[in-house]
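A lone chain, given as structure tokens: the form predicted alone.
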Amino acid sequence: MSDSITKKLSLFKKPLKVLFVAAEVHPYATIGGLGMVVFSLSRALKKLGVDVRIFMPKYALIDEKKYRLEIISEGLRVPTDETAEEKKFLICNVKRYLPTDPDVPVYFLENMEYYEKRSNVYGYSDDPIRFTLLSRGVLEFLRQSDWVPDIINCADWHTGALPNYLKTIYNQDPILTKIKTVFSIHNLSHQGVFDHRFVSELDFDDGKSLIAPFFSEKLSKQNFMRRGVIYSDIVNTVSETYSREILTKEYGERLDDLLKEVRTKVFGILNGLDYRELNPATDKLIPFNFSISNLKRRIKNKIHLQKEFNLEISLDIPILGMVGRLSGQKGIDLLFPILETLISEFNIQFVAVGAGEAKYRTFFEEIAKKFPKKVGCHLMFDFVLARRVFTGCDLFLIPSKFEPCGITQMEAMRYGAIPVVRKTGGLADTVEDFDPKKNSGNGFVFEDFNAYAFFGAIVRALETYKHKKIWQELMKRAMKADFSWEVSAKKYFELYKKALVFVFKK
């Protein structure tokens, strides 16, 4: 960074103040990787001296007694832009929780109708209202707050209205006008409650009009992923490769032309892992702890996994594992023509954990019935069981059609399982293909999205598995890979500084 820019940055108050706004945050409400990212990244930024805080909805599942919430703003009037007097405002409260390890304050937007009466985080027809309320509620709260961030880091389409409001309705507000926004894309394929791939010309949202009133039918047809990209100061994705892929037709989800237009503000930063929690030497969720210097103890976890799924107990039979959402994105279709052959011809075992679409559940259920001593399935989400798959399987399969970042391949490597992945998104950034000549790499990679390419990568892995000394070295390289949040947090810190520099360019 040049001396002139550094000098300009010194004009800002220290420490840097960052507010994360997200629909979900671990451990308060966690559905997917997004919640874990906000939790871990905020903690890592705190260690760098950033004054970081979090803002999220207060869902019914959040236990006030457990988290000792205190009310700090009562009767917050959030404008809806409706003309009818009785609909002009939604009344909310803001409550705060002050954890001690680490000290990252969390603000909760409370509203009886849209959050507290709902048993789920997502999946409602009025989700556009619920998350537009979150976006505007944050801004209304900050207008009366004694703490105002330098940066608001928004996450996915749920918070895409926030930078839109900030640059339009609130662009003259004396308190909010200096705030810069970073819009983090965790998965471009989710752009609202509508299918963005099939939108009529009449319903198409170019993102240039004002955000519709809360109770207007038009609100549910507005594309807040598009609006987040347009109005934010910085756009980032959760891996470097994915930030380039989304500029193409294949991965751009019909936003590729827009993203190419604003490509100078598009960056990619790989998600990280919480190495304090994900530590095979101390993890209380796995049956037997082990370390890179004592891999023999890991064998006990393999036996435990075989017993848990009632598989044949054998150290010589390689276990192939899968953990995650059962969807087309994850490339499970590639298993349809090859899994039965693998099980029959190569004497392997297969374990799958995850929930999702019916056709994938049916596929796994049927193959488990056919090979009861070789296939084990738990077709629902189970955080603990997933950890046991990481620590007990030999190969971990992620043949994704696209993968913005992917966390499971990093978790698997941390616990000594060798990933077999397609070269896309974060998988390409984290897994290096094994080279037998150089004895290098930490996994097995294939490029074309087809079953034969996937089959070939698995066969290469199974042949390598026969050579125990080489396999041990491969496991150690995988476990040594550094995906800690400390590395990624420093890159986010630099990204925030870039966003602040944009102030001087206008």
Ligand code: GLC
Contents of the next structure:
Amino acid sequence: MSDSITKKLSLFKKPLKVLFVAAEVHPYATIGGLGMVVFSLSRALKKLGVDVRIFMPKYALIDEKKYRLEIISEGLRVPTDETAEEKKFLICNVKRYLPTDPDVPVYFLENMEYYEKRSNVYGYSDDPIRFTLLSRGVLEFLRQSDWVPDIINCADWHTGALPNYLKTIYNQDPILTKIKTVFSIHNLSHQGVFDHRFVSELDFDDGKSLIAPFFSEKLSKQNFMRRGVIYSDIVNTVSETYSREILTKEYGERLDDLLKEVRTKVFGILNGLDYRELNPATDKLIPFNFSISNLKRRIKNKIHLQKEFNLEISLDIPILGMVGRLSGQKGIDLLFPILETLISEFNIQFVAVGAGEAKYRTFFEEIAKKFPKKVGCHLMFDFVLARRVFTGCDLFLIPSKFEPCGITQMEAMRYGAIPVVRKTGGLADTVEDFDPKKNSGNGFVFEDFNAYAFFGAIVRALETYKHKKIWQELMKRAMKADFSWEVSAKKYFELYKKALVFVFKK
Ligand code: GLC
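Now show me the form predicted together with the named molecule; what you just gave was the form predicted alone.
Let's see the whole complex now, leading with the same chain.
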């Protein structure tokens, strides 16, 4: 690092102040990977001495009593329309949760109509209003707050309006202009409530106009992902490979040209795992605890899983597991032509846990009906059962079409299941292909998104599984891989410092 930069950094004597803004955060509103990341990354940054806080909507499902919420801003007026002669507002409150260690303080934006009356986090036609309200609500709150962050770390399209407001409407505000923004992309394919692949030329949003008034029809057609990318100081994705992939047509979701233009501000940092919670030696959610030095005990979990899904009890039959959202992203289509062949030609069992699209549910249900002693499925989200699949299965399948990071492959490895993955995004960054000559690697990797390539990788894994000693070594390497948040949190810390020091080309 050059001397001038080191000098500039030494100016930051006080702890760095970071505010995370997100639509979902575990455990207050637990939906998917994004919420888990904000939860564990914020804790890990706190451990590094960062003054970190979270801002999110106060949905109906958040229990006010449990978190002893205190009101810290009453009647916050959030403007809804720049163009109107007479300013209009939505009225909100901000409530705060001050937790004990290791959690971080959380601000909740309260609004009866848009959050309190809704039982779900996502899925409403007025989601653009709900999340634009969040973005602008944060800024209005900070204008009158005695705590102002150095960095706001936004996440995905729901918060794309925030950097946009900051750089336009609030660009003269003496307090807010000092704040730098980091825009984290967890999934580029969602850019708003519309499907960006089918947006007409007339409705196309280049991101350059002012954000439309809350109640105009135009708001729902705005591309908040694009706006987040344009107006933030730094963009990051949740793995290094994905940060390079999104610069291409294949993965860029029609934002590749823009991302290429601003590539000097695009970075990638791999997500981590909460190693305290995910520890096979102490985890209370799994039937039998075990560790690298006591792998034999893991076998009991396999039998437990076979019983749970009513499969034939046998230690020799490899179990192939799949856990997660049933969506096109996850590459389940690649199983359609091969799963029956795998079941009838090879002596295997298969279990699937997850919720999602009907065509995948039907596929799994029909195959379970056909092979009741060999296939089990639970087609709903169930994170306890998911954990039991990680602990009981032998091969864990993730043939994703694209995967910004992917968490389940890391969870599976931590619990001794060997991943079979497509070489994309975070999967490419976490799983190293097994090499029988060198006896190296911690999983099985294939490249092309097609069923033959996937089939080949599964068969390689099944053949390797027959060599017990080699398989055990493979399991040990997988379990030893270090995906702890400490490593990634340090990289985020560096990224924040970059945002404060460098001025990037817009
Ligand atoms: C999204 C991505 C997934 C990633 C998660 C958390 O759900 O699809 O790959 O692991 O966000 O960053």
